[in-house]
Every structure is written in C-alpha cells, then in structure tokens.
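Here's a solo chain for you in structure tokens, the form predicted alone.
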Amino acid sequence: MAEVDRSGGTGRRALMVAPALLVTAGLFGGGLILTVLQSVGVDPVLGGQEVNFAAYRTLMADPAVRASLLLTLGVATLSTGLSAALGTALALLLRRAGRARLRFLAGLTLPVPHVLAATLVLLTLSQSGLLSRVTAALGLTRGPQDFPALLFDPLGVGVVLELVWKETPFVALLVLAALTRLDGRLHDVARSLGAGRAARFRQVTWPAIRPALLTACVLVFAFALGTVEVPLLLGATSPTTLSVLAYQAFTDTDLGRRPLAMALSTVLAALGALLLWSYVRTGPSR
C-alpha cells in the first residue's frame, strides 16, 4: 500500500512539473537542436542540406578561439572562486551581526541588471572615471594616464570585478539561508570538546553550508560562462570571450558566418552540460 502511495505521489509531482518541463523542453531543447543542426551546415533557409563539420574545423584551427576559450574559463573560474570566498565571509559576518537591516542592504545589488552594473563599473573604474578623478584630486595620481587600466584588458580584470561585485551578495544570501538552519548548539558542543575556531568551521559550519555554496558556485560559473553584455562592455576586443565571439558571428552581415556562431554556441552549451553533469555527480544529493 505504501508503494502505491509513493507511486501516486510521484505521479502527482510529475504532473505538477510537466507544464514547466514541456515549456523548457520546447523552447530550450528546440533551440538547442536548431543550433546544433545549423552548426553542422544543415540550414534550409541558407541552402545547407548536407552535414559537414567545416565550422568546427575552423574553430579548432583558429588560435583566437583557443585564446577566447582560455579567457572564458579563466574569467568564469576566477569570478566564481572570488564570489564564493567573499560571499561566504559576508554571510558569516551577517549571521554574527544578526540584523535584518544589514541583510537587506547586502542584497541591494541583486535586482540591478548586469548591463546597468557594467555601466556603473565603467563610469567608476575606467581611466577617465570617478575613481580616477578622485585619486587625481587627492594628488595620488597626476591624471588618467597614471590610473591603472582595469578595464578593456586582455585578462578580463574588469569583467571579473563586475561579476564578483554582482554575484558576491547572491552567494552570501544562499549561504546565509543555510546558516540560519544550523543549530547553534552544535558550536557550543564542539567548543566544549576543545575545538578551535578553524575546527568548528571545518566540522560544523562547512558541512551545513557546502550544499548551498556548491549550488551557488554552479549558478555563478554558468552565468559567467555565457554572459555577453559584461565582456562586451568591459572586456578587450581581442581576446574576447566565446559568448562575444558567437554574438559577433551571429550578427555579422555575412550569413556564411552563421554556422560558426552556432558552433561556438554549441561549444558553450557543451561546457554548460559538462558543468551540470559534474554537479549532479558530486552535488549535495550524492
């Protein structure tokens, strides 16, 4: 009887999520199939009827694409690592402070669109921006030429700074939600057994926040992997990220570059799928 009930419950849950799954499968799955087909040259609108891998061979032979791949992975990894470290530290501070007003202030950047956030970073950190003018006014620099070039650099420093600024509060709030479910008496027990601060974090706090932190890292990495607007506004023109290369190829007036754009998008989708597979294999449910 219990098995029947569990089966019925599973069926009801499947029916409840079916509309969302159908929309996701229809929109995302259909778009992904069209992208893959066009990346291998199958595009009746442009006259492509036969499968070929010319676009992928072009990508593999182009050193600019390899540089873009390294830049994309580097920016995503660094942004995720810094956001995770700073977000965790911020969550611990907010929990210790215990004031709802500070939590509200910490989340103020969340509703800010990334396009607007990138524009604010541009106005603040560019060599002719606000911070440059302040340092010049204080006599710390002689002018814009002395201010460090943080934006439009080939290492993507400006892109990383914007992503860390936006994603750190997001990580902090997820970790803070996990911390609020942690029984504080566990810390008292560990302290009574002689555990120091580092040992209490490793044995009590870390197991409690690890699932939320891992989920946040996957979401931040996936966003950093595919974002277009931030590297387009704050990154260098060469090398640039794979997403910007795909956007430039897709909007090119030469329709012959369309398979190249689709091949780049397919590579990004494959990286996202690899990330999702790794998360499922090592995630909190394991």
Second form
Amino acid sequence: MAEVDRSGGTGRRALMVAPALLVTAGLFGGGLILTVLQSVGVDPVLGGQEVNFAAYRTLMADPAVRASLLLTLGVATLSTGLSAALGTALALLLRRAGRARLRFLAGLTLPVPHVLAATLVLLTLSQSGLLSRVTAALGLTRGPQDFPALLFDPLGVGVVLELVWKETPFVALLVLAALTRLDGRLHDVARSLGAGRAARFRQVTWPAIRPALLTACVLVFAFALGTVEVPLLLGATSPTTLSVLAYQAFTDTDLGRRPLAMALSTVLAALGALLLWSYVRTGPSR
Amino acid sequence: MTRIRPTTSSSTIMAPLLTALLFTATPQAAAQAAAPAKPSAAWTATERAARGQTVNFYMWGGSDNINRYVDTVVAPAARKLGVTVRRVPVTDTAQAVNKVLGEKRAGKVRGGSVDLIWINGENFRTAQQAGLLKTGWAESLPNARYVNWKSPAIRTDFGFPVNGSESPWGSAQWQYVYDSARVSPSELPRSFAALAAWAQRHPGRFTFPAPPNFYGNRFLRQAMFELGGGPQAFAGPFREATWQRASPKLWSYLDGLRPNLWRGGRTFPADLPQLYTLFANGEVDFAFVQNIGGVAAEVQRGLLPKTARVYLFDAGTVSDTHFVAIPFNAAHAAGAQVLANLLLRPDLQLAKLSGDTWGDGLGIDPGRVGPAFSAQVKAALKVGPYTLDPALLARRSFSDVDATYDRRVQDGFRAWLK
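Given the form predicted alone, state the structure of the form predicted in complex with its partner chain.
Next comes the full complex, this chain leading.
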C-alpha cells in the first residue's frame, strides 16, 4: 500500500475499485440509510412522513432491551475471548506439528454453516441429545433431567459454545498464517540471548501474531453481535440477543413495530461501527 | 426453524365447517354441483394467460407433510394445466408480506416476485392495511362454487372482511397431544385448572412455545377463554373492559403454572418443531396439533412416537379456516389464480385430508360437491388412535376472537416474562 504510484496511478486505482465501491455503497449504504430513516418513522408506504424518535424512546424505556443488550455484549465478548485464546493455542500447536493433513482437519469446520453447526450443537448437547443418551446408557444419568441444561439458558452458554466451536479454527487459521510468515531464526536469536519460553512468546511470537489476532477478534465479535440463527436455535426465549429482538419486531404482524425493528438494527449497526472505529484507531498500523 | 403455521380465524361464531356439513349433504345441493359449469370466457382467458407461467408460492416450510403434499400432489396437477409451482419456503409468513411491502416501497407495482402467499389471519390484516393484496378475485374462481361463502368463518378472517382477496385452502382445529406411554387417559387434564394440577404433580413435564410464536399465542388465548368465562365473552369486536377483566386471571394462572413448567418456565421452546423434539425425546408429555387428521401424518413420518394420541379439553377448542392470497403486484397473477382454483379442487382437497399426507381439514363444503364426495371424506378421515372423530371435533369447536386480543396476549406475555 505504501508504494502507490504517484504519477496519476491513484486516480486510475480509484477508478478500478469504483465498481466494487458502488455496489457496496449502493447496497449496503442504501440499506443502512433506509434502515435509519424507517427507524425514525419515515416510511411513506406506511404513511409515515414526519421524523420522530418514538422507537428509540420505546427501546430505552424497555427493560427487556437493556437485558438483551447486556446479553448480546456478554455473549460477543466471551465468545471472542475464548475463540481468540483457543485459536491462538491451536495455531501454535499446529505450527509445531507442522503437518498439512492436521491443518486441513483443523480448518474442516470453517465451511460448515452456522445454522448447521447450531443444529449439531442442539443434537449433541441438549438434555435429550446424543451426549445425554451416552451418559444415560453408561448409567451416569437417569434421564434428560439429570443432564446439565447447557442450552436455552438465560446466560447464553449454548450460544457461546457454538460460536467458540465455529470461530476457534477461523482464528487459528489467521494466526497460523501470521506465524508462517514469522522468521524462525528470530526464536533462535532470542534463545541465544537467554530468553525463556514465556519471554520468547512475549517478545517474538506475540508481536508477529498480534495484528492477525486483532483482525480475527474484530471479525468474530462483529459476527457474534449480529448473528440471528444461533441465538434463535440455542438461546433462551428471554432474554434474547438484540438481533433476535430486531428479527421478532421485523416479522411482527403489527406494521407499527417496523420502526422498532429498524431502531434495534440501527443500534446494532452503531455498535459495529464503534468496534470498527476503535479497531482502526488502536489497531496495527501498517 | 421458527414456524408459524398459517391459520386464521373469524370473529363471529363459526360454523364447524367441514364436519357439520359433512354428513348433511342434501341431494339437491349435490345435483346442482354435479353438473360441471361451463367456464366463463374470462376464466378461459385466465387459464390461457397462466399457461407457461411459474408461480412463486410463498408458504410456511416448517412441515415436511405439507411440503410433500404441495410437491407431489399440487405441483403435478398444476403441470397438467401448464403451470409450474415453485414452492418458496418461509419460516414465518411475515417474511413474504415483508417482501411485498419492500417492493411496494421500492415502487415496484408490477412484476413482483411473490405470486401466491399462504397467509394467516394476522398477516392478512397487515397486508390489507398496507394495501398489498389483489382484491375481488377469489369468488370468481370456478371451484369457488364448492365454497360456502356465507359461512362467517370464510367471510371474515380474524375479524377482517375477506372481500374476495383470499381463497380458502383448508381448515384446522386445536387439539392436545399426549404420550399414552407416559400419561394414562384417566389422568389426562381436560381443563386449564386440571392442567395446572397435573403439572404440579409432574413438574417439568409440560411446556408451550413462547409467543410471539403462533402456537404459543393460541395456547394462551385458549387459557384466557376458559379463565375469562368462555369464548362467548370475547365474541365481537375487541373490548378493553373484557381484556382488563380477563387478562389478570391469565397472568396469575401462568404465575402458578410457571415453576412446574419445563426448565422451571425460565425458557420455552421457540416453535412447534422444537416442542415436538422435546416430546419425542421424552422431555415433556404434551404437545399440540392443528390438523383435522390429528397426528396421523406426524406419527407416520416418525416425527412423533407411535404412542402419541390426540384429545380435547372439555370446553372445546378453536377451529378456523386458512387461506391463500395474491399480492397486488404479482408477476404471475393468472398462474396464481389457476393454482388457487386448483387448491379447491375436490380430489386435491380430499388428498390433503388424509393422514397419509397432511391431515388438514377441508376448505370446501362437501355438501356442495355431492354425496359421493361426502362419503369419500368420511372414509379419508379414519378415526383411530391418531385422529379424533370429526363429529366430536365439530361439537367441541368455537371460533377465535378479534385479532387485538392476540396482540395484547403477545405484549402481555413479554411483560409477564420479566
């Protein structure tokens, strides 16, 4: 990026990315603008012309929304933190093992859609799921009622489990790519200078993987923030995440609830933007 | 995933449509209907326009039985008329309505992507309010002569006049499902009070889908009817006083029931498939079904165990009609009309009734088809362990009430959960 051709190349480059930018700005930006407009009650088809903030006032007054916001942020933070830690550990292990076949296996869950992954979690971990049947067959539990209630819980344990299962290999893959670029001789130098294991990780490995890890975290967090299908399948009916609340309001048969759905979506988009902003501000400079 | 089974209701006292009329077919009516009417010139033109069209049929896709019926019975019959059926599954009918609404917003007044919607009462109301539906076509379909348009259950949908913008497809009635391997018939709760007592003796063995899910709403409205003095007390347009009197009883009933629900009432299944899974896995002992054919189709498909049985509460349950509608901007409106007409054809209605396919009730009046058809209907509804006697269903049925009660129950439940 640093070596931009100054002799008019920037203009040509801008022209070259223009089609992609137009599509992004048109589809995404247009959708965003419509969402914000509808959230403030501007919707000519439904007879709304005047700007009002009733939907936002309703959101602020609703304790269910507050509980939902806490749950959403909690689930996103926890699943990001866990997948970051596990993903990094997995990447370090894979680098040491170094076998291509192992790396392939580790990446196997990446193309699995989240809906499918959530269903698998449901079939495995529910109180009458596969694991519960195994423990019952082994005589460890007497039936579904003895198996720990991991899913549909108010703390979102099931949702976090699914996200960690899906995102850990994703984080591992990004970190592994950074590790592969790391010159192995740096470790030798560090060792020769008397650095122990922890010091080598801190001084050599960590700076090398930090940018990739941060990028991975932002992506995982953003996904966890917006996912609908996972909390819908594995979460409790109440409290539920902001995205599910937005979905419920959007599919409500009362058209009067559309602004509420759009306001919730706007809040989610704002959270995402905040995340992006802080990433650009504090993130790795190139 | 999330499934709301489209069903509708009328605000007036409902004629227990299919079943009551089923055995009272008069020879005169049959004779009238037996002579095939000559199709009008307008209909011939519609059929010609429909030839070669692909109809995008948006419908709730949460039931394999229903999908299979459309794919293996309706689609081949439509192909003979030159119409291709493209079934578009949605998890919630509101998605189809939202799509049409989005197109209206974008100014797309023709060439819309939705041609036919299997719609439920609440969504019908919404779509009507936003002017999203084609009007005045349903009663001029040739097979509309089999429909009893005078029946309040068909004239209005959720208290909203249908006005020829919806064509009936079938009918349903709320029934309770229990597992005979775990609950003996003698201890079955047959009222909401008895249900609460049963749940106290068997904590954690009962639950219901949480509203806004359709099934959860209907379950709570059934409870409200019983606790609030019967469905007659709620007949007619919504009355604030009635709600103020009845709703506290509903919430305090739920307060008492909650600790004895599955997972202590801290969470609920999100939809009917989830409830069926809990039931089939032995986590709970009760479920619900709306099919006139009971759970025959579900048991046959292995969705519910062979020990599943259906029964009714003593005070009766809600029955209603469900419809299809055509959006105002449908690209293939002619094809959609041909398809809607096809859905009313007696042989297709009969195929739908059987527990071998779907088990859904009739949308047409058998008396208007003929005595032979009435006899076939009677034979198709094999009364047995999985299907209740239609005469009993008819005796114990009443219609749903104004849609505002449904809305209030949804909002009230949200508030009650906290």
